[in-house]
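Quick heads-up: it's one chain on its own, the form predicted on its own, in structure tokens.
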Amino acid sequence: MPKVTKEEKKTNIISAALKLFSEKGFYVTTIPDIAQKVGMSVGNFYNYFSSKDILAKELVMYISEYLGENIRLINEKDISTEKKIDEIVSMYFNMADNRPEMIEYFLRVYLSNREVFGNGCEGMICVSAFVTELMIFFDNGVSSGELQDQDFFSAFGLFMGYLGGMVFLFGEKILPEPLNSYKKSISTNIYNALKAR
């Protein structure tokens, strides 16, 4: 049986913690819960993360880097801004379908327990990988003349409001159709709201 590397164990902890925090909540989930889920002792867990708060911040950065890397790949494509919006929406909805714990963690832990993330995670520090790539996306869209030049936070709020709202409705099982069936209409709505007049 191949030996599990320290990095693989850390990834296993991150995956287990994302699921547990998303299902049970941040305060209810204990370090023994996480250690048990990955099959290690509590003492061994502390070799990877010295506290639950540090793990919580690491999870936000993990999600941010995952999203940032995926958006970077879309940003690098030689396609229109409208098509990039299609691909970002598709990527985000696929993540909600295939890795719902990532979205759940962000919505139910990061946004709902800001007191946990105050020290060292102020503002957008812990989500900078994701935010930076969206800034690049907006800058490129404005430079190409496809998007209107506006305040970043207004554009960011609009974009993420559409995505977050739909994923929230999906997670609450309110949508009458599968999430992917809304990709085109949401992409079109975002593009129409952001495009240059």
Second form
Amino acid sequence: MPKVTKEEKKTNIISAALKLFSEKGFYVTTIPDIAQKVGMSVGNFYNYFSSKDILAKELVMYISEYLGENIRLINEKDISTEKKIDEIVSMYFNMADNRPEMIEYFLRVYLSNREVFGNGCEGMICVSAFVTELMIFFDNGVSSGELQDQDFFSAFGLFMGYLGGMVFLFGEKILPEPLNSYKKSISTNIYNALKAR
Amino acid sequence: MHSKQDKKLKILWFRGVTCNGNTHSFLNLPHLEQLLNRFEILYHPILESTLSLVEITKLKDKCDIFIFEGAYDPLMRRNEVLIGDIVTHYAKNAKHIIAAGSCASFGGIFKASAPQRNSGLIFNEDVEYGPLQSYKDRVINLSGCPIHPEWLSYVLGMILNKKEIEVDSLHRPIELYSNLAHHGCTRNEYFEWKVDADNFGEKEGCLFYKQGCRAPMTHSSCNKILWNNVSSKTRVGTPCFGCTEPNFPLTNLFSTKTNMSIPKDVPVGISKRSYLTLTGIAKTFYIKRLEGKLIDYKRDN
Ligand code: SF4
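Alternative state: the form predicted together with the partner chain, after the form predicted on its own:
Below: every chain and molecule of the assembly, starting with the one above.
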């Protein structure tokens, strides 16, 4: 059996922790639960993350970097802002389909347990990769004349609040159709709301 | 036999379309007299000179250092002589040509008022253009609106001492223009922590986010070689207008251009992505000392 590297083990812990935290909740999940799920001893777990709080923060950064990296790839494409919106929406919904624990964690743990993230993960610190990339997206859109100049957070909230809300409704099994069937109409709505006029 | 006067390098200072701001700025040089005593002023519109305007427009004489102030307007005449003829005559024979100020360097304010017509001596903004293309290797651009008197003094001093003056791609001496106007500003700590001055004229706070300060994008040593040896614009609360750059003048100088609250321009040589990453994190922290008046903070702490 090929030897699992330290980096791979870390990724395994991250995946397992994301699943457990988003399914069972942050406080109910214990380090022994996570260690058991990855098949390692609790002692060995601490070689990777020295506390549950530190793991919690690393998870936010992991998700933020994952999202940031994917949006960066879209930002760097030579396509219209309208098309970029389509692609960001697709990317986000695919992530909700394929790795729902990432978005669940973000919505149900990060945004709901602020006391865990208050120290060392406040403001932009842990989500900077993701927010920065959206800033670049908006900045490019306004520079090229495709988007209306307005307050950043008004636009950010409209875009990300909308997507987060849809994924939440989907998670609550309220949406009658699969998430993907809303992609087109949601992209169009976002573009119409943000476009230059 | 030559008199001592003959051995001095001859300066001829000529005006194009100008407000004379560079002349006035230069008159504030603390050691002006000592400096000028080492040259012969063949002609200057304000200072005592060897020749008159009528004499120099006969185009019979030569100078060693030709200083041109103001934008170049090809249709302009002085004493009925086309300025193009005057400029090329003196430039052809001069060892050094100095464009004094942003108008002479890149067109500046007077180019903005007649964009199809006026330009600098060898540049129209940052595009090579203007009457002295054939002599461009000898042209030193001292951009600034107006020039800092010490910058001209530095160049004349280097010439006197037969020192090579290295210039950047826009022909500005790199020793003066490798700095950014931001370097040495007393508000640097506020820039680091992204604390803005909310109102014009406040002593505390950085002027980058709201007040239009262009110093981090502007090559100049204004905050290093202080004006009148005392202060600078940003130190007293006026934003830097970027007057040494070829795109000067911009518009709405007292407000920062933003796209969705994100500064349109970021400091020279730093990618927007890196800049925004750092800014977002710095803005997260609340630093009480930097939020109000420093004096009040000191009293209370
Ligand atoms: S006011 Fe301008 S020069 Fe001063 S620190 Fe802020 S950006 Fe730099």
